[in-house]
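This document starts with one chain, in the form predicted alone, laid out as C-alpha cells.
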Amino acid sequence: MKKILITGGAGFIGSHLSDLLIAKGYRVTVFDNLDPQVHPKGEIPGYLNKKVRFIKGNVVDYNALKDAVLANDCIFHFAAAVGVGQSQYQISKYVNTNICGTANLLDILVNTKHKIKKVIVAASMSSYGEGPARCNRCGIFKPELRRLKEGKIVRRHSYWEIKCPVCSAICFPVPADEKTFLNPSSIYAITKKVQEETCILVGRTYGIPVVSLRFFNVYGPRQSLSNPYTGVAAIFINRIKNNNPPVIFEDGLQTRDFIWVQDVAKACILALESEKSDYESFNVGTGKPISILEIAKILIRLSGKDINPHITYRFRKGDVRHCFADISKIKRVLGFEPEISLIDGLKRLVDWSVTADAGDRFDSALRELQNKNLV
C-alpha cells in the first residue's frame, strides 16, 4: 500500500498525516477543492508537503474523483463540510458533500476494477450526541438530547446538566466507548454517522477493508483560525488574537476531549498498517475531559492577554453537554497512546498562532445563528 490518496488532504489533519506518510516512504496524493471557508485565498496552503501530488477537485464530481481513486492503493477519506451550527441551515451543502460525496467514492470502488486495499474514513465524536451519564442512584444510561429553550438566559448550573430520566437527579458524565448508541444532534453529526456506517457496510459487503476513526476535538497548528465554524480552540485563539473575549455558550462547564493533531495522524498510520483495524471503529481521543471554560482560560493565560471569557448562559441548538472518549479499544488493538499533554499542546498552538492569519468573523457567524433561531 505505497500510494495513498487523502480526500480533503489540504486541510488541517490531512496535511499532518501527509507529512508522516511521506516520512515513512509512502507516495501521497491530495484531492481537495480548497474551500474558501477553510482556504480564504483559494490557494494550495504553504504548509502542504512539497512531495505531495495535488489535485484540485470536489468529491461531488464523480469523474474527477474516479481518476484520483483508481490511481492509488489506499484512501483516507477526510473530505467533509465541517461545523455543527452552520449545518443546521446549510442542509443541502452538508448532505451533498458528506453523504453524496462519500456515495461517489463507494460507487467508484464497487463499480470499477479498483486496486484499493483499504479505506479509512474520518468519523466524528459528534455522532454520539450526548455522552453516557451515571446516576448515583439509578446507574449508567444514554441521555436523550436536551430540549432547552433558545434565547433563555439561565445561570443556574443544574439547568444545564444531564438529569436522570427516572429520579431527576443531576448525573455525572462517563466516557463513551465504541458500543455507545449513536444519537446525532445536528445535521453535521447525522451526515458523519451516515458516512461512517455506509463505508463500513459497503466495505463488508465487497470485502474492502474499511476503518472508521471517530475523531474527538482535534486541535493544533494549521487549523484555519479565520473559519468561525472550525474547532473551539481555534475559534477561541482567533478571538484572543483580536483582543476580543472568547464567547462561551451555556455556563462553560460542558466538557470535551481535546487531542493533539499529530497524535491523530499517528493513529491514522496505525490503522493503515494493521490488519487488526479492518472493519472496526475506533475512538481517537485522550479519554481526559476538560471544560470549555477551562480551555478558554488556559489559552488566555498562555497568550498573555488581559481578557475574560464571555459566558452567555444561553443554549445553542445541536450542542451536547458532555462527550469524551473511552480509548481502551484503540490502545488494546492498535497500541495507540496519545503523547502530547493538553498543556504542552495548547502552548504549541499559541506559539504557532502568533504568525497565523486570524480574521475575526465570529460575530457575523453568531448573527447567522441568531437569525435562524439556533441560539
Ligand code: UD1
Given for the second form:
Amino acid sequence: MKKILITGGAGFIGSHLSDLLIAKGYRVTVFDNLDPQVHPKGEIPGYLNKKVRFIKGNVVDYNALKDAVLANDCIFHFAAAVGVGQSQYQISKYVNTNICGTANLLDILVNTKHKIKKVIVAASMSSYGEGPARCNRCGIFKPELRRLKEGKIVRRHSYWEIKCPVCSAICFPVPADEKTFLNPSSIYAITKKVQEETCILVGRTYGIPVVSLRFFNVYGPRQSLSNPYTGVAAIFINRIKNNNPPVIFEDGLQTRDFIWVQDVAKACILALESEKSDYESFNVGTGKPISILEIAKILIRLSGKDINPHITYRFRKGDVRHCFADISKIKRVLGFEPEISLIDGLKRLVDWSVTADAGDRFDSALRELQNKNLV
Ligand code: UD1
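If the one shown is the form predicted alone, what is the structure of the form predicted together with the named molecule?
In what comes next, the whole complex appears, and the chain from above leads the way.
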C-alpha cells in the first residue's frame, strides 16, 4: 500500500483527494498549517477524512516538512497561498509560501537517500496569463496582458475585450493547450509558474517523476466560504447566502473554465497511477468557458433569491479577460474525462452551502484592494 503525503491537504481540493485515495486503499498523511484565512477556527476541518494522519506544519519549516516527506512514497504538493488579488500586495507572504515552500520540498528530495516515487504539483491556469485569442482577419495569437487603469468605470464592452495587435479588431478567446506561452499577470501566477518549473526541472535532473497539473477554476463543497480571497464561485455563494449582490468586476463577460472538485481529484489519481504522466504538464479543466456574470446569475437562480448582480465596470489588477482549457492532452494520455456538468455542480454547491459556515467579509477585502489601488 503506497503512502501518500498531501501538503496543504486540509484545503478543499486536498480533502477531496484524500477521500478518493483512502477509498482506493492508499494511506494518506496531510501536512497543513491550517491557515486562519481558510480555517478561521484553527481546527482540523470536520470534513477531513478520519483515516487521514494529520500533521500541523508549514512548508516553510524545513525540518517539519522533512520528517513528513521521509515517511511517505509519493507527494501531492498543494500547499500554497491562493488569492490572485491579495498576492499583489502580500508579495513576501506569497513568494515565501509558494516559492520558498516548494524550494524546501525540492531541497529535501535531492538531499536525502529516501527515494520518493512521484511528486505531483498543483500548478495553475493563471500562469498562462491572458488565454490565446483569434482575430477573424489576422489569425490566432497570444495577447499581451491588458494595461487598464484601476478605479476607472467603463461600460463600453470593447474597452474590456482583447484587441488584435495588428488590426485592432475585437478578438475571440480560443482554448489554451499546454504549449501555450506562460505569461503570468499576478504575483500569485508568477509563484505558480515557478513552482511548476522548479519541480519539473529538479525531477528531470534527479530522475524523480514529477507531474504538474494546471488546475483551472476549481469549485465545489468545502471551499472556504468565509474567505473573501477565495475563488469567485464561493465568494458569490457567500454574498447571495447573506442576501448581498455578487460584486462583478469588469462588465462580467470575462470567461473562465470551472471544474468540479471531485473531477479534479480523479485527474490527480490518474496522474499518480500512470507512468505516462511523468515529467509532463496537463491542463485540468473542462474545455468549456462561461462568463462570470452567467455564473452569478445561475447561482442566484439556484438559490431562489431576489437579487441582481452588481456590475462594477471596474478592473481588478492582475485579472485576465479569458482563459479556458484545451484538455485534449489529458484525455489522450491519461484518459481523463470530466463527469459533472457545470449546472449539476453548481446545484450541488448551492445545496451544500445551505449548511456551510459563511460570514460575509467581502466588503472589507474589497476596501483593502481599493486602498492598494488594485481595483
Ligand atoms: C482562480 C484561483 C486561483 C487558481 C486559478 C486557476 C482564487 C482566488 N483564485 O484564479 O487560485 O489558481 O483560479 O484557474 O481562488 N471576480 C468577480 N467578483 C469577485 C471575485 C472575482 O467579478 O467577487 C472575477 C475576477 O475579476 C475574475 C474572475 O471573477 O475575472 C475569476 O476570479 P477568481 O475566482 O479570483 O479566479 P482566477 O483569477 O481565475
